[in-house]
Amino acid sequence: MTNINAAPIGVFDSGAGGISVLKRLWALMPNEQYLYYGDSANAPYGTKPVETIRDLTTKAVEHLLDEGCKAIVLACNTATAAAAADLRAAYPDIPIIGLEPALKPAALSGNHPTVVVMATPLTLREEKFTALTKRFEDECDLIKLPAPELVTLVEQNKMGTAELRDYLETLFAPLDKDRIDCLVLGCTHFPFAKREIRAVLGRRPVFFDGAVGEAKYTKVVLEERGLRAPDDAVGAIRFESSDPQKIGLLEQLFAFDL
């Protein structure tokens, strides 16, 4: 193995939500080094102009590459939609793994299910997501549900609070909750609110998020490119944030039971 195999995998999110992806990566590849960078000082991304998100994501990825990362995992649907294509063009030799809402497995999970996709406004209006919905519009009844404030509530560590519950009650109020078969968590912050979402819905729709698939694909890409750390290597995680006061939250969410 060369030195590059021992280099860290860079994991980037607009804030703390990407920890849900990091947890999946760690479960699959605990022998790897990880550098997690959350841009909490600029969160949420989902309500910002695409150009701003692209610039912020590019700067974060450049930082991770300066730190010697051998691959970049964009643990953010919004950043992926805004910047992944440009980043891959700029760094063709670096694996850059993006994320998208797990609409496909939800749409194909049953007999024409009703699928609610919770995501940031930008993710829901991006061309990439529009193309995805057109592919599966005949397979399910699709409901788009923008939930930008949920990102902020997770960033503020509001899990388990009445404030979060009240927000979700208001968010889901216009929907027929009994019709929801599948709930796609189209933002990496949202899995941290699953307990409260279940409580508000009063039933158990099947949850889908892209973190599991992204982690598995990252492993495949690293193996194909010969970049995996040795099996007997000791893995480790380093947390960074554009808001240093959020480091404690990142560590706390990594211990959170999803």
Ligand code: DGL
Contents of the next structure:
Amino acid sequence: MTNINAAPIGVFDSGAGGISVLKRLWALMPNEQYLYYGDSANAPYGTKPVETIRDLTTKAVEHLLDEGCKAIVLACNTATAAAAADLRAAYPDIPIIGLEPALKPAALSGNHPTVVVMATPLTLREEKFTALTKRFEDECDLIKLPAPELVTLVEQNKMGTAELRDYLETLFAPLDKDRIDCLVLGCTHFPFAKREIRAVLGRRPVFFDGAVGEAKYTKVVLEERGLRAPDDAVGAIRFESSDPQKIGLLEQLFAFDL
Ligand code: DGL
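Please give the corresponding structure for the form predicted in complex with this ligand, as opposed to the form predicted on its own shown earlier.
Let's see the whole complex now, leading with the same chain.
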């Protein structure tokens, strides 16, 4: 094992949402070092033009590479849709693991289920999701539900408030709640609002998100490339944000029971 094995895994999101992925990575690989970078000063990403998101993501990933990261986990569906392909082309030797809404397991979970995919406007309109939709549209009734304000509400730590519940009531009001079989949380901020979403939708829908899958896939990629930290290494997490006032929120969400 060389020094590179002891290097941190860089975990990136537009803000605090990627903590929902970091929690799964930590549970699976507690012997690794992690450098989490949230670009909260520029969140939300999902309502910005794709070029802007690509530039912001590239800048953040370059920062993580300057810090010596051995791999990059894009813990953000929006950044993945906008920038993953370009980043992989620019850094072919660095594993760059991306994330997409968990439509596949939801669509295949039953007999032609009704699947609601909640995500940012950018994720829902980009080519990556359109291609995914084409593969599974015959398997389910798909409803796309952009929820950009939910990102801001999580960034503002509004979990448990009437403001968050009111927003969700309005968001889901046009849908027939009794028909929703599956709800895909296609943005890493959304699992932090799961309790409130459940309160609005009731017990029926089964929730899907991509965090566990991304963590497992990261482990596979690191193993394939011989990049895992030694089994007896002691892991650690460093939190960074483009808005230093958000460090407390990152730590708080890491302790959140998902
Ligand atoms: N957390 C990000 C995602 O998974 C998006 C948040 C944003 O719009 O900034 O898509």
